[in-house]
Each structure stands twice: as structure tokens, then as C-alpha cells.
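What follows is one chain in C-alpha cells, specifically the form predicted on its own.
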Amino acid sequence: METFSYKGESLFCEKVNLDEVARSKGTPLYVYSYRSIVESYDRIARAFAQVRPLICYSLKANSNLSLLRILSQRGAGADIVSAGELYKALRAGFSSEKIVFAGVGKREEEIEYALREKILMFNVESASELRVIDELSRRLNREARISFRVNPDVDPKTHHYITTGKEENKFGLDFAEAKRLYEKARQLRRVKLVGIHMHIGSQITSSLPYLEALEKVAGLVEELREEGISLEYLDIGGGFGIGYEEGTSSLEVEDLARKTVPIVQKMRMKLILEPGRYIIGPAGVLVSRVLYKKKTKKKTFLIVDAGMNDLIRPSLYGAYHRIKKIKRPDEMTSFEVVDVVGPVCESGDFFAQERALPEIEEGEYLAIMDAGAYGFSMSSSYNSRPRAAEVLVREDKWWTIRERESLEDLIKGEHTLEEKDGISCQLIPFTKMEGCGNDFIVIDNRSNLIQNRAEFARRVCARRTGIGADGLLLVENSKEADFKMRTFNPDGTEPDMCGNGARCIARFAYLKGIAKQNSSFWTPSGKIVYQVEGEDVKIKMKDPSDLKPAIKLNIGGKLYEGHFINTGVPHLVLFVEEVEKAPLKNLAPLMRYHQLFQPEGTNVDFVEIERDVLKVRTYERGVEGETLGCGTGAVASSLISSLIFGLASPVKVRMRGGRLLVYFQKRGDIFTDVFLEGKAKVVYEGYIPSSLMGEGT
């Protein structure tokens, strides 16, 4: 069934009018059809059942999470170039187990990436690539499973720069130096042999060059054999293609089954696929608006919204995308010959030339039609021209699944340099952060940009001459774990644990791409664990130590009994009926310097019991003040609450900034397992001029 078809007077994807997402979104803007994109799978894997292959899916075509989580949840597995491929294949959900790692610049870092994940295999394609791959599985005492991609040197008929399987390409290994390293590899103790792997171009429309590559492959597998070397799978690759123009056809992947099944039966080992265009080209759109209509002498120029940066195709390969108006022409509209270009101040930038379409006016919609592919993925913000949004549609219904870049995007990451009497400066990106009301800036300090760390906290966390915050948080490099945090408190003094910073740093280094999102993070009171959901951050804190309940403290002659403990840093904890009349101001300061928390001092909560909840106010050493939550000051009270009225995990905490949880495990009087769950939030972000902070920053 056709996706993208006219219903009355607009063209529809699916049940979704296309002219209404436009006038909604805006454009350009890129559509998906759900339906298009599962028939195009299961169509794949009917046509090849009766070997039962594992089709991974190449991500390079179109790596959209949203679009990546419909074929992990339809058993799909994942061809994947990079490190970062691999960490959006592990996001959307593709089992570590189904993914291929192919490309001939494997990174040793993004190798190292792949081990610790336990792909499937590597595609290795040449003697350096091994070599490295047995380096860093003996190092991290990891198996590392690969295969070699062979070149089998066949002409697939396709533009030339999409041909990969040719002698003279970069890709793969002739079969002399495949049977070289097949008996190198086979020594090798961390080094499984599992399969061969092919690839030889995109766009491949016809079966015939598929039948040719495979024998010639099936002949080689047969000499391993003869050696002693078995392999378990059988990696064609993809470059299934689909017409593009009118007329022309789509690869018959039913025609394609037929003649290699019975090899791949022959052989007897499990197949592998990786078509990326054939799934999910025909399943986009690139909807734009015509701004201009422009006639000279010799042309007449469409110029729409959409430029080379948004797809390139067309000015890269000379590629052929059918254009079609979002609002039906009727029988008597007249054609034109037409340019259809874009905005990009490039002569390139172009999707049409010399094209008979329907007579279009200015303000229009066009569909630039099998954009799916190779469109935003390949996309760019050339000219500083941010990219699309991305919608998807099932049935009748709509969802944005990648918002529009805006200008703030674009210079997300940079780092500008100032001049400040006739000195450089750069810009310090920060992050302003807040959890449960503790509010902090995040900064990464990976590179040792602020070496002054005491003295810039003092600077940025003042409320009134500076940003304003409870906390300096520094993300520095660490061996014991991803990274090590650093907490500077307003008055520049190191505590060595902070709760609330501890989960809003853990968010920050997973949305700055640092670390996953379940990882750990060394701080001076051990190795934090956390994981990310959302604005929801989970870690699990220290167990606790030094717990002394019931301490009677005399102050200006009056007794006060509280109960101490370190939960990372110290807290005393006293009970109190109404939180809200506690003398805070006054007692807590007193209570923070006391003698028998000398030299360090302490935190000092006031909590209140409120059926299972605990209301806490918390007086904050360092900021030397209250703060709106506390996220040490939340675990310390909840674990003497559960020591002195038997509340059990988890516990509620109520802050003035928030709501947290606290889970523990419990033994008599020691508690292990403790974790601190909330909400970690990103308030803004902006730039500090190094030059202002101070010398030696």
C-alpha cells in the first residue's frame, strides 16, 4: 500500500495530513511512516524465513531513536560504524548481542567500547585492525569475536561513490590476505573466529551482483574449511535499493532470497543482513515551503526553505528524489519546467533541476519523496542553518520525535575567547543545576581549565556578586572510575560528599555525553553508582559510618539531645514538632561549631515526623546557612528516623526544595545498601569569562 498518497486535496501520510504537520511544525521538517517501516522489515524477513536471519538494521542510513526502538522492539539487530552508533544502538534498546561493528577506522577507544559491551562481532578489514583488537582484548581479558570483511571484487553498477566490494575501494580485504589472517587470527588466545563478511555498495537494485559476490565468497569458506577454520555466520551486508524515479523498481528482495538461500543452505551458517535504504527510505519525507519564485532569462528557480545541509543527496551523488506538491493538482494544472533550490549559498544546492512539476506558487509545501535515508542523517548546519525537526506518524496520529535545532544549538559545546586588556580569555561553559532546591554550577573541568578551584567557588557561588549557587560541582578525570567529582562549597571548603550534587552531576555528565546513563563517578567519600531516568537520578551512596545517637549537647546552659552520623559527610539530626519553628537561625549555627565536632564541624537537621513522611530542614556547614534540600542531610535523617522510630525503607523526605527517597538495608543498628532518589534539573546555561575569575583560574 502505497504511504504517501493524496486523500481529497492534500497528500497524506498514512491518516495524517501532511499540510497540517507542516503548518504545526513548521519546516523544513523531516516525516516517518511507522506502517513503511515495519512492512519494509517483515517483508525482509519473509522473503528470507527459511534461514532464519538476523537482519541488522544499518543505522548509519537513519539513527533517530524513536525510529531505532521500532525495529529493536520487531527483534531487529544493528549494523553499526561507530561509538557513538553503538551508544545509540544500546539507548533504543538493541540487544549487545545482535550488534555487528563494521568500518575501517575503528578508534581504539570505540573497540575498547565495543569489548566491554559484548557485541556480537567485529568486522575486522585489515592486519593493524586485528592487531589492535588482540592488544585490547588481552588488556581488558575480554573475547573479542570477529569476522573479516572480504572484497570480493565485484562491479554492483552503482554510482561510483557507493560502490564497495571493487579492488580498488577502501573496503575489505582480497581473499589472499583473508586466508592470511583468517590462520593468524586462530592463534590468537582472546580472539574468536565467528564469521565472513561482505559488503559490496548501496543502491544495488539488482540480484545478479549479490549471486556473484556470494559464490566467490562460498568458495573461499569452503578453503577455510579444508584449514580447519568453521565459521557460525554469514554476513552479506546490504545496499538493497529502492526507485527512487518513476518507473524504476525497488530491489526484489523475494527474487534475491531465491537465488542465495540455497547457497547460504549449502554452506550452513546462520545469515546476516544489513539493510539500512531499503527499510527506511521510502519511509520519509522532507516536507518544505517554496519562499520565492524566481525567473530569469533561462530558468525559473522554486527557491524553498529546505537547503543541501538538510539532504544532501541530490548535490553529493546527483541523486534523483521525486518532488511532489502537498496540495493535489488538479487535472487542469499546467507543468512547468522548474529548478527546485534551496537557501545554502552554494551553486550545489539544489533538488531538481530542469523538472517538469505542477505549477507551484509561492508559500506552498513540497515533499521531497525516500528522504528517510541518508537525509538527516547526513545532515548539517552549514551556513548556521539549524537542522530539521523530525516527526513520525502511526495511523492517525503524530509525535514530534527530534525537535527543531535552535540558535542556541548551534554553538552549544563552542568555547569563544574574549579580550580583556589585550588578553585572551576563554569562555567557561557551566550549567546551572538544581536537586531538591540545592542548587549548583556544573562545570566540566576535564581539561583543568580552573586549576583555583576554591577561589573561583568562592567567586561564582556568591549570590550577589556572582552566578549564585549552594555549590560548585567540577567533573575532573578520574582511573578509579568514569569521571571524579569535585564539590566546593560557597565558601571554597571541600566537602567530601555531596547528595544533591551527586545526582546532578551524574545527570549532567550523562546528558554531555561523558558517561552512560547507569555508571559510577569517584568522589573523596568512594565510588558513587547511579543511574539516569529522565530527571529522576538514583545513587547509592556510602554506607554510613561514625553513628552515635543520642548525644547530649550543652549549649548556653540548656541540653540538647541529638543523634550523629556521617552519611558522607556529617550530620547531626535532632526532632523536633514543628520543623518549621526550629530554631535554625539561631541554634544550628552554634550546634555546627560545637566542640565535640571539632576540627571539621557538622551539618545539623531538624526533622519532624509526619506520619511516614519526614519533613527536613537542613543547616548547611560551608554554605553556613540553610539550604532548600540536602541530599546527605535527607539519608542522615531518614536512617536514625529508621534507628529511633523504626521507619522502614524507603523513606519519604520532604524538603523545602523538593522530595527525595531514601532506601537502605538494615541489620540492627547498621545500614548498608543506602541509595537517594529525586529529581536532578538543568536551570540554564550560559559562559563565565576565565579572565574574571580570578588568577590562576
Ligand code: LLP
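Superpose the two forms; the largest set of C-alphas matching within 1.5 Å is the rigid core. Positions refer to the first chain, counted from 1. Only a predicted model underlies this, so the values are computations on that prediction, with no experimental measurement involved. What changes on going to the form predicted in complex with this ligand:
The two forms, fitted on the rigid core, differ between these two forms by 2 Å or more at the CA of Gly513. After superposition on the rigid core, displacement of the C-alpha of Ser642 between these two forms amounts to 2 Å or more. Relative to the superposed core, Lys540 undergoes a C-alpha shift of no less than 2 Å between these two forms.
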The other form holds:
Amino acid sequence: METFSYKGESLFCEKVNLDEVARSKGTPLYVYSYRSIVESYDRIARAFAQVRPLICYSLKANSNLSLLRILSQRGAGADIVSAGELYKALRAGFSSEKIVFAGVGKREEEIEYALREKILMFNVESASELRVIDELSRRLNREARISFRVNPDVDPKTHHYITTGKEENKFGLDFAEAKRLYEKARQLRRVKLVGIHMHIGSQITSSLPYLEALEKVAGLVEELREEGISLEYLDIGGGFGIGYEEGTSSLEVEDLARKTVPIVQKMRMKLILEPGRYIIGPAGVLVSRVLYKKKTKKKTFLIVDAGMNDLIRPSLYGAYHRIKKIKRPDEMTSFEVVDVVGPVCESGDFFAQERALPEIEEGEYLAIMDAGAYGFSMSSSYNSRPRAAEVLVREDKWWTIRERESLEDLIKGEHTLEEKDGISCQLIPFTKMEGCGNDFIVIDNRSNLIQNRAEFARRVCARRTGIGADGLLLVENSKEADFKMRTFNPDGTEPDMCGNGARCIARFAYLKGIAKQNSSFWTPSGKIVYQVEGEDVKIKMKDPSDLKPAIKLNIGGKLYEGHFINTGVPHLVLFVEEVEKAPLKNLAPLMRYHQLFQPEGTNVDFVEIERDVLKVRTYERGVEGETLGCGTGAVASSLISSLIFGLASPVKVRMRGGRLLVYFQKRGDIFTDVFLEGKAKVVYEGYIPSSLMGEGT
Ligand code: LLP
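Switch from the form predicted on its own, shown above, to the form predicted in complex with this ligand and output its structure.
Everything in the complex follows now, all chains and molecules, and the chain you saw is the first one.
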């Protein structure tokens, strides 16, 4: 009796109505028949009964624990290819003396695991693998039972992706190399030679390639015997094909047995078979619902809710799977040529192309046949699609043997890095700018990417371990103007205003489209109006305050005369003969912390007047050293020079880093309409590396 057949109006699996299961469990859904699995297994066992083979079910075809248990309870062994499969095999009750371990890339820990579990044998595929097995067997003092997998170079006439026994394939050893390794392995203390292995490919529907390969292998076994190497197990692999297309049939295992058993008997070896697909393939279907029917000029698409992530065989191998309606098509039904496709965003996501199927409507269920092998086991959650549920049917009962994955499952094991982990997933772009030799890191922080500003400033401004700058300038949101400027010194302190910084940020804001060419922005010291013209930026400064001319400072018993003014930040201006000799290193720091200026301290400017040009050097608070230029210092020096020596607006200022112009109106000792003008240049742009982000930025 057919496993999947129509009864009444619907397609059944054994005695279970697939329509009902689909409605109850949802789709996409894998459904397997218990009977089919057992029948296929028994058929192989019967065919080869004369030699009582060990049938090692190949887990890669489908390793659902409930399905494995059916086979382990029937006495099957297991063919595994990874630690994961070994784990599942043991969990499902396969005894370790019935487990064979194949694969070209076994890892040390996998070999170790298998050695500890005392499996029947490793099917070794290279000289290097033999070396590793030898080493581990000695280190763990365990016997390693091995076979060599040979490559008989025969063509199994199947899809080239699943051909494994040809010379050009990565699998197995050519006979000469195999012989050499048998010789070598017999000398290894903890390695025991127990057999020989071949597996020439998958989905092979004729006995002939097996026969051809077996005859070759028999010759090799004979040669080895002559050299005193006798082997117990002959493992001829799996690969037994099934009839996917209408009118085709599976490998006739009775025929295969008839042809091979006499050879095996002559070889006097125990036979191992490794079928996967043959046992589980026809036992399973993938049930899917038609979501939409979409007609284009060229085609009719049935868009179903299963995708290539659920069953990849058509996409990967161009494999053919019969597709049946679950609702029985009536006799009169007309056929329609359709493409059955999934929802995955790939044109390769299809189950059938240009296939004539009985007319199907939206909402109907379809069964994709022969999907039991390499269906679920090759499935993924590509496109973040939870993997399908699996159901086992026996007679008129069915059980869920795997729940559908949940959305929660999709993120299992993932860690969401958050700002507290010291990472900002967003890369922060910065612009390095320079105004009169004052260099700044300028960042658009309107989205508040940088929160721990002081710490961030310390990191990025550091000359040797950071990007290096005299200051960090942040563009932030403001209610009062186009944006707000926040300035941070390399030590993390936040001055109210920075003249060169203001010119740089104005040009930055204009270049980045944050503000207009002539506009204004806000600073903690008030509003700044600016004009940008090429590299030149002119800003209107706050009117100065706190003017205190001719202050006497007593430092170490010596008197110095300076002039104090606040031009947004505090400045002490001292006139000197030669600015190049000004005591910036020794004296300036003492003045900067002088009790007269506590608690906020002051910047210190040394000024030499050379005709109508001021030569200025500034010691900056926060930087705690000389900078190449200082905008508020240039303004302070100009205003004080005008007050004391009568210099007229605009005053030309030359600092080490460049030139500035200071404009102002003066009435008595009242200054208004103060402007600072000079170049603001872009030096380079980049992204802040995560190593500089620090915690909480
Ligand atoms: N033994 C070894 C060493 C194998 O590599 C394989 C399958 C088998 C046994 C079982 O072969 P079976 O009896 O199932 O044909 N994903 C492909 C099939 C890949 C087969 C890989 N090796 C497909 O969907 O057609």
C-alpha cells in the first residue's frame, strides 16, 4: 500500500489526513511515515540477509531524534560525520560499536569524543588525519579502530555535487596512497586496522557503479591480504537512489544484493551499508500552503509558504520533487503550467519550474514529495524564517517530533551589544579642522551618539593615544539657533567659548548642510553670528566683560603687569619686548592659577607690537600649554592693545599658527561689535575607531 495516497477528498499519510495535520500544526510542515521508514530499512536488511549486514543509517539525511530512535530500536548502526551527529546518535540509543565516522575534515575534539565513546571505526580520508588519530589515540591511551576510505574512481552517474568516488573529488584515497597508509598504520601502536570503506556518491539508481567499484576494492583487499593485512569490515557506503520523478524507481536493492553478495562472501568480510536517503527520503513530505497565485506576462507563480530555507534541493541541485495537491484533484480538473516558488528573496527559491499541475487555488495545501531526506536536515533560517515543525505519523496517530521554531529561537545565543558594553554600533564620523593652528575634532552630535562627552574628549584629543587635537567641538541641537556648539578641552573640561573653534564649527556646519552660509549658533557664552566665505570665517564675538587693566601680579617676589578681559573666556594680556622669548613655560602656568583669577583661572597672552601687527602667543587653560593660535586670545590682545596703545580696528594678529583680523567699535573703554576673522581649514575626515569610544559614549 502506498504511504501517501488519496482517500476520499484528501491526501493521507498512512491513515492520517494531511489536511487536518496541516490545519492543526500550521505550515510549512514536515510529515513522516513510520511505516515507510521501517519498510525501507527492512527491505535492505532482507535483500542482504545472507550476509547479515550492519546497516549504518546515515544521519545527515535526517537526524530527528524520534526518527533515529525508530532505526536504533530496529538494530541499525549509524554513519556519522560530526560530533553533533555522534551526540545525536548516542542520544537516540545507537550503540557505539555500531557507529562509523566518515568525513574529510574531522576536528581533533571530534576524534577525541569518538575515541572516548569507542566507536566501531573511523573512516580515514588522508595521511594527515591518520597522523592526528594516531597522536590522539596514544595521548588518550585509547584504541583507534580505523578503515581507510578509498576512492575507486568510478562514475556513479548522479549529480556532480553528490558524486564522491571519482578521482577529482575530495573524498577518499587513491589505491596506491591507501596501500601506503595501510602499511604505515599497521605499525602504529594504538591504531587498529579493521576495515575498508568506499562511498561513491548519492542518489545512485543502478547497481552497476557499485559493482564496478566493489570489484576494484576487492582487488585491493586481496593485495593487502597478500601483504599480511587482513580486514574485518567491508563498508560499501550508501547512496541508494530513490525515484523522485513520476515513472522512475528507486535503486533495486535486491538486484544490488544479488550482484554484490557473492563478492562479499568471497571476500569473507562483514558488510556495512550506509543508506540515508533510501530509508528516509520517500517517508517524508513537506506540506506547504499556497499564499498567492501571481500571474505575469510570462508565467503563473504559485507562491507557497515554504522556501528554499526549508527544502534546498531544487535550488541547489535542480532536484525534482513531485508536488501533490492535498485536496484531491477531481477527474475533470484542468492542468495549469506553473512555477511553485517560495517567499525567500532569491530567484533560485523554487520547488518546481514550468510544471503542469492540476489547478490550485490560493489557500490550498501542497505536499512536496520525497522530502524526508536532506530536507529538514539541510534547512536553515535564512531570511530569518523559523525552521519548520516535524510530525511523525503511525497508522491513524500522529505526534509532533519537533516544534516549529519560534521568533525567540531565531535570536537564541545572540548577544545584543549595547552602549554599556563599550560599543556603539554606529560609526561616528569626525572632521579634523584647523583654525589659526588650533586643531579640533569636529563631530555632528545632534543625534546624541556621544553622551559621555568629557571622557570622550580626553580619549580623542590625546596626542599620542587618540586622534590628537586642542579640543573637541560638538554640534548639538539648540532651540535658540541653528545649532549649539559645545567645546571640550583635552582634559575634559568645557569652556564657554573658543574663538577659533567657533570659526571651525561654523564652516563645518555650513559644509555639512547643518546650517546656512551666514547664520548663527549658540554657545554657553551666548549666541555667535557668523559668515563663511570660502575658507574664511568671520564671527561676531560676545561683547567683552570684566575689563581690568593694569593688574599687578606678585609672583615669587617679582611684580608683573597684566590686563584682564573676558572675551568669552578669561584672558590675561601681557606686553613683552620679544614674544619669542616670552616665559610661556615657567611663568604662564603660575599666572593661569593665580589667586586673583580663581576659581576658573585664566588664559595668558604674551603680546609684542611690531608696527601695526600684534604678535601673540597664548597659554591655554585646559590645554595647559601653548597652542599655536587662540581666537579669544587674539581678540583680548587686540582690544587691550587698542585700549593701551590706541591701535585701530581692524587689528592684524599674527600667531604661530596663522593670521587673524579683529574688528571692533570702541567708545572709551567700552568695546562693541567685536568680530574675529581668519581661515578655518578641513584637514581630514575619518571615523572614530571603537577602541576610542570608551564606555558609555
Ligand atoms: N555515507 C557517506 C560517507 C556519505 O557521505 C553519505 C552521503 C551517505 C553515506 C548517505 O548517502 P545516501 O544514502 O543518503 O545517498 N544533500 C544531497 C545528498 C548528499 C549526500 C552526502 N553524503 C542531496 O540532497 O541529494
